[in-house]
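Taking the form predicted on its own, here's one chain by itself in structure tokens.
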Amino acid sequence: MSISESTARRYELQDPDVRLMLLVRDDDAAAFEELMLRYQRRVVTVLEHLVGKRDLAEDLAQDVFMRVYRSRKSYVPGSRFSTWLFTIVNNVASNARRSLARRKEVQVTNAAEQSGSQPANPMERIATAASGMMPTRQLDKSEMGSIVRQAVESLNERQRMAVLLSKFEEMSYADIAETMGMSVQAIKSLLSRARANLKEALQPYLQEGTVP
């Protein structure tokens, strides 16, 4: 899709990170370093939630920024810089998850045999863990954080990405839709289902059945 000059100019004026990326396009190394400083931690955090491994997330983050650098000469601002960047993050994470899934295919049968009667569905595992907890004991912050992370990881890939962009990056429906290549209405439906799934997973741990 071609980007009009007026659209590019609008984002250049509105978004300081777009202006930095335009300097990167002109081979400004300091501007690229500044963008990495601003976004590296955020990118690693989102990737870790998506792939489940910190070391892999850090490797993938390097791949993301290499893609940003390699595509600098063709960069034209058609959105906020963060929207463009997390579109790359989404693609890199999807490729990595497909690669991991292919590697795990040969292990599925053995893993299923070893798991015995343990529920295979992540949501079921959360519910099983919840049923064994003392209802009168208050969870501390680290326990609750771990439970929330497990609940987020139980979402499917699209739901998880939408939640991460909404909660961590505070993106609008429109920006999430552009990042994920979906319509705004589809993103609203996706987030609605994700929130319902999270509420179901977390409800046993929360007083009065509410999700913060």
Contents of the next structure:
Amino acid sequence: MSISESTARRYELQDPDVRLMLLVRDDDAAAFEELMLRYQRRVVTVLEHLVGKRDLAEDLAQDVFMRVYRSRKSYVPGSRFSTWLFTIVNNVASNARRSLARRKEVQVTNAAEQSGSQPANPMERIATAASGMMPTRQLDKSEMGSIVRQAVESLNERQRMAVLLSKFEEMSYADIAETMGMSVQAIKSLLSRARANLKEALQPYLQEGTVP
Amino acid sequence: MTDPTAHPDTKTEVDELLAAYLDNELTETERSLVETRLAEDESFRSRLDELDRAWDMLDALPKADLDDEKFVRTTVEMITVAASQEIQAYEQQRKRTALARQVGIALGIVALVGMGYMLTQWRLGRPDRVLVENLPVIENVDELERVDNIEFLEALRKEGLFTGETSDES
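Can you swap the form predicted on its own for the form predicted together with the partner chain?
Okay, now the whole complex, with that chain kicking things off.
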């Protein structure tokens, strides 16, 4: 898709990260490091919630930044920098998930056989998490983090990505749609269903963060 | 646009409207209508509250705790290694291309020289070939000069004497 000069100019004026990326295009190493410092935690956080593994998330984040660097010469600002960056993140995560899915085809069956009483469904795991048989008590921070993480994992891949971009990147529906290659209306429905699913999964903990 | 003042048939429609409201994705008019209904409708308000609180719980998600300097350093090192490998691959490709070009030029020159040689030989050999073709006539020129009957010579030509292909040979 070609990007008009006026569009490129507009994003250059509006978005300081676009200006940094244009410096990267001109082989400014310091600008690239600055961009990494600004985004690496955000990228790793999103990737970790998408692929479920911290080490893998860091490797993938490095892959993302390598792709950014390799694409620098052809970079033309057609959107906010974060939108462009998280489009790459989405693609890298999708590829990684496909690879993981192929490798896990056998492992999943084995794990299910070995897990015994551990429920395979994330929603069920949430219900039994954090000592469900114990008397009502206040959840500590790590317990709450674990429960919320499982709730996010219970979402399908697209809902999860949309939620992460909306919640942590504060992206508009239009930007999320561009990042994920979907229509704005589709994102609207996706996020609505994601919110409802999260509410369903977290229902037992919505009252003052307690375990029943 | 969904009419927020109407009571939607399904929970999905309500959720979509409330999600868009919470995400600040409604127009001023839509927002105003939703707020009016929120003030009047307890179940509508309650659903908004549940969705909003579940959303707020996402703040408990752990954020990446990263050694920033180390991450930058290792990433830059990886890029440097990858760039150096790319340069090496490019250099090798460039050398292969240059070699292929030189071999192509050399082969072209050889082909041209060969063709030139063949053309020259063909041109130089042409008079000899004419002589060879007419050898039967040349060999018998003295006898043929004595023949003054054109019909007889015509008959000899038809017999193929002048081309060396007499009916005896065939």
